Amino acid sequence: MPRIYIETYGCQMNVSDSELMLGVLGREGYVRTDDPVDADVMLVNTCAVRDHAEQRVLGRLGELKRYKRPGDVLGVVGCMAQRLGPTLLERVPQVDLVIGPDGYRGLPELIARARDGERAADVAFKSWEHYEDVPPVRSSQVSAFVTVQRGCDYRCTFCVVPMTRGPERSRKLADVVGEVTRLAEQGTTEVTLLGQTVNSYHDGQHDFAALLRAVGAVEGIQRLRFTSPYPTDFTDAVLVAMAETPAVCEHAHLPVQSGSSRTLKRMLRRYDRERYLQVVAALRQAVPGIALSTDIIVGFPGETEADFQETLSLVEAVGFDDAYTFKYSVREGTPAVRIKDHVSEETKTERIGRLIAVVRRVAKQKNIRLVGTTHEVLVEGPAKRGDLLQARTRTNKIALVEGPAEWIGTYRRVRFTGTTGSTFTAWPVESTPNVLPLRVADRGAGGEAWQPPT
């Protein structure tokens, strides 16, 4: 049987797409391998958000080409493939095929053509494509990504996603619920709904609030997450659904990009600093104890030291539990290319160093206060180092705990015994003193649901 090797870069959407590709090729008899040396087909699933990500892929292609034997195929798929299209075939002669996110259904045919010596590209947008008939091949049964929305209609000046993922379109609610139901029947208890602006989901009849309620009601689903939302798409209906749906976890990834209203305006974000802080307050009122993470870009064109200081002060004001920080990267075809007054690389490097220090300090202070408290965790699998298991709280905190492999996929009560500042060491407990209240228990008691302020 032919063997397929897929290497994935970028966001959770790319991870989900790799699972789809394995599903497409699995129907044709392909078997997954984790070693490119053994592969008949090697695919690199790519990200195009930053130039650094694309340079990494180009370097990796240079390494993978050494494993090619006569008849083997090396392909580039995903967002970088969509952005560069057939020019990738010219830039990297060893690449045999280039396929964008809407072209995975054609993988078997394009691979066959590549084996016959035809180098091809498929980067056409297909507004109808949701791969509904393709069962993904997931690497974990514990937790699953479920794509509910593709593409993006927002035109942030820094972002290449509308060019690489196409216009926004949402799956039918019934199809999403059907997929989640099948996952639950197979033993999966946690799902993460994926979309570029996931809380703008609308299938023509149902909005994101309805989707949360429907997925949260699937028997067997104990935890429901979603990413990435857009700040101003947290409508009152969505907040009420989050408050009333016990499975919804107490964590939201809330990209801010900058703490400066002036910079946000240049980014064409649909909120300013004050509005973002209002969304934070609304989330915390609706979901007490919610943990917040974010994305922040440093050095956007025209960013002054005063603008950057506003970003630092926002991190302090919100008290983020985590933040993904990036230096601005010019993306050809985005409106930001035309904005003058670019920030020097030296300044961007210096600023991101200061930002990371503040983010880590704020997160560490919050995490230190959690040492000694007890939490419910889902054991996800072996930790990357040592003989411990990795587990996760509903608030997305990572804990390393000692226990048998049989615990993987189960829920445990653990007490945090220490923290590095970002992750925790933990110890399983039988009794539960000093337990932080579980929203599942609280909300299952029929208490008064959160209501938007009048």
Given for the second form:
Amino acid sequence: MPRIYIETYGCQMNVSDSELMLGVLGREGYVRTDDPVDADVMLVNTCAVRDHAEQRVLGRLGELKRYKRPGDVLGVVGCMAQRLGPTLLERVPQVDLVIGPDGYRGLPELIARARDGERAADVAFKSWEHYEDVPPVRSSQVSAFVTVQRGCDYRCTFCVVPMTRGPERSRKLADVVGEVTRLAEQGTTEVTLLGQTVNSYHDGQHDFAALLRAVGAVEGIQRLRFTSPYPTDFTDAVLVAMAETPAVCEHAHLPVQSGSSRTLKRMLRRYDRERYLQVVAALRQAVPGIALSTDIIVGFPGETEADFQETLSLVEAVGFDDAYTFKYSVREGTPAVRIKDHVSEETKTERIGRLIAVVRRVAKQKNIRLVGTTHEVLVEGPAKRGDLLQARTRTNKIALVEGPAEWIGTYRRVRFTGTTGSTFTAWPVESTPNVLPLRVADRGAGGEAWQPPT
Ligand code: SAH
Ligand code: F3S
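For the form predicted together with S-adenosyl-L-homocysteine (SAH) instead of the form predicted on its own, what are the coordinates?
Now the full complex is given, and it begins with the chain already shown.
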């Protein structure tokens, strides 16, 4: 049986796309290998959002080509493949095929052509493509990503995604529910719905509120997450659906990008600082205790020290539980390239350092207050280090807990015993798995306060 090795960079949607590619090739008899040395086909699923991500892939291709035996195929897929297209074949002679996010159905054909010595690229957008008939091969049975929307119709001036993933389109609600039902039947209890602006989901008949309710109603689904929503696409209907669907977790990743209204306008984000804060307030009202994380870019062209200060003060004002911080990276073909006053690398480095310090301080202050509280966690697997298990709360906090491997995939009740500032150590407080009322008890409080025994 031919063996396929896939290395995945970038966002969760790439992880989900890699699972689809394994599905496409699985139908052709391929089996997965985690070692490139064994592979007949090696694929690198790439990200194009920042230059740094692309440089890493180029470096990695240089390493992977060493594992290539005669007849083996090395392919670049994903957003960087889409962005660079056939030029990637010229640039890296060992690469045999280049396929963008809408072309994965053609993998077997391009692999066969590569074996015949023909190097080819397919970067055509296919606005109908949802890979509806492809059964993804998932690595986790506990928790699953489910793509509900592909592409992006927004035009944030810094962002290459509309150029690499094409026009926005939503899967049919019934198809999503069908996939989630099959997952639940196989024992998956947590799903994360994926889309670039996932809460703008609309399949022509149903909006995101309807989708949340329908997926949340699938028997066996205990936790429902979604990423990434666009701040101004939280309609009242979506907020009510979140509040009324018990499976919807108390966490939202809400990319803000900047705390300065002036910068947000030039980023062509569809909100200003005040509006973003209103959305935060509305979310907190609808889902008490909701944890919030975000994405922030520093050094967008024209960003002044005063603009940057507004980003720092927004982090404090919102009190984010977590934030992914990025230095602005120029992306060829995006509108921001033409904006004047690019910020120096030195200033970007200095600002991101200050931002990370504030993000960590704010998160730590919140997390320290949670030590001693009890939470329902889903045990995901072994922790990366040590003999502990990694578990996650509904609010997306990671806790390391001692317990037997049989706990993987089950829900447990734990008490937080300490924090590094971002993650927690925890102690099991009772061992009956999957007790439903615990889920409800957790809701809203971000964990009940723990009273020391008297
Ligand atoms: N659709 C997502 C964003 C996808 S890109 C959303 O809006 O929710 C993921 C993150 O990468 C963005 O939120 C942004 O913070 C960052 N990013 C995108 N383009 C970038 C660029 N040119 N430079 C630096 N960071 C960027
Ligand atoms: Fe990019 Fe903005 Fe879409 S960040 S993915 S253009 S919402």
